[in-house]
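Single chain ahead, by itself, as structure tokens, in the form predicted on its own.
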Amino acid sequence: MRIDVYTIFPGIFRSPLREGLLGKALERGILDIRIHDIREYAPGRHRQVDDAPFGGGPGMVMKPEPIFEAVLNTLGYGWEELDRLKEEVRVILLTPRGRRMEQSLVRELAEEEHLALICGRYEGVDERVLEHLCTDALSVGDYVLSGGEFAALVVIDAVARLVPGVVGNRESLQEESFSGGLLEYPQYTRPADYRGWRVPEVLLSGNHAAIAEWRRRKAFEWTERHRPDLLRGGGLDPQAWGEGGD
């Protein structure tokens, strides 16, 4: 998978794609990851990229001539082929106003052969590069980050783990919250008692669907307590999750 990041402090990319799954799978050539700063396709000796807002209003508007600018040309599409460009590239402007990322959408995601960000800042992005350059808009929550670059990192991890080769164990993904509608259940490790709190002794059991009965319904415990939004509407029954404790 190819993924293109447009944004203008690509140095805070540097660390991050160095370390763990994406390091490997960069390195593997899994995954194809590339960094343009948006400053370079500025027009003007300062390289301006924002200006204030028709209308008023306090902050900064990203201006629309760099973004352009740079995903046409290091996309290698010309201004004719920007009908051409949403076909084959998903591009994606990360925004607070954007669709709620969930993991439906990050399994959809996966599934692309190229994806291109688009890192906001200030106040917003010029909202012609929403409607003439933009498949989606993007938001990793219901909060303000101070820019769309970490909300890019957040992406590229949770795509990029979906993509065959990334993680080793592939059933290890079977089990993670949200990939059956419910939070994941609780772990524990070694040593079974650790200054008298004992793992509960299911897990030391052996009993394979005694076990697998226990994480059903805590999963569907936590989920209940914490996101009770993700029971909403999912047709889950509480009573199929068993009684018993611990």
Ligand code: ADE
Given for the second form:
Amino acid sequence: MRIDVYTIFPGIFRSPLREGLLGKALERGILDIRIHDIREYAPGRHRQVDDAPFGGGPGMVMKPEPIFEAVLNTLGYGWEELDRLKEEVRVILLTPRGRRMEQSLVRELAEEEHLALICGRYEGVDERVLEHLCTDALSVGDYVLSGGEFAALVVIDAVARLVPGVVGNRESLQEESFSGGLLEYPQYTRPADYRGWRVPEVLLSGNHAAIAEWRRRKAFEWTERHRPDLLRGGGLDPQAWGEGGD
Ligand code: ADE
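What would you give as the form predicted in complex with this ligand, now that the form predicted on its own is on the page?
And the full complex, kicking off with our chain again.
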């Protein structure tokens, strides 16, 4: 999968893309992630990327020209090819105004061959970027970050781990939170007794049916307590969770 990222702070991406699963996937060529500095495509000696909002109000708005120029130039499309670009590449603006990202959308994006992530900054991005260049506007949650960079990293991480070859053990993707509409059951490892805090006996029993049943119940209880909206939302898919569901 190829991901092009457009930002005025390319340095933010250096370390996160060198470490862990992402770092390995990039090294092995499973992912091709390219970070582009929007400022390099801004005109004039001052390379201005933002300006005051029409109509007044606080803060600055990111100008359209450097963003269009950066995307078209780096992806190799002409002005008359905007429609083709949007058919061939998912062009995503990260913004708190966007559709809230959930695991179902992460799965959808993981099927794509090519993503372009545009990181908004300041008080916003000129709306013509959204209208004429982007296929999607995405938010990573109902809170406001200082810019789209950390949101883009969240998208990259969540999507990349579903790309075949990035996570070594595919089974670990099947029983994780959200995979069947529930949050994940609790996990324990050695020692079985730590300062008198014992691991639930059933997990030590070797009885796989009992363990599966315990995990299903715990996942349900935890979800009910912390995210009752997931149970009400109809996202529950017992068949996709645990041993066949019920
Ligand atoms: N930029 C600022 N806040 C954001 C959010 N919650 N999601 C995506 N991009 C953002």
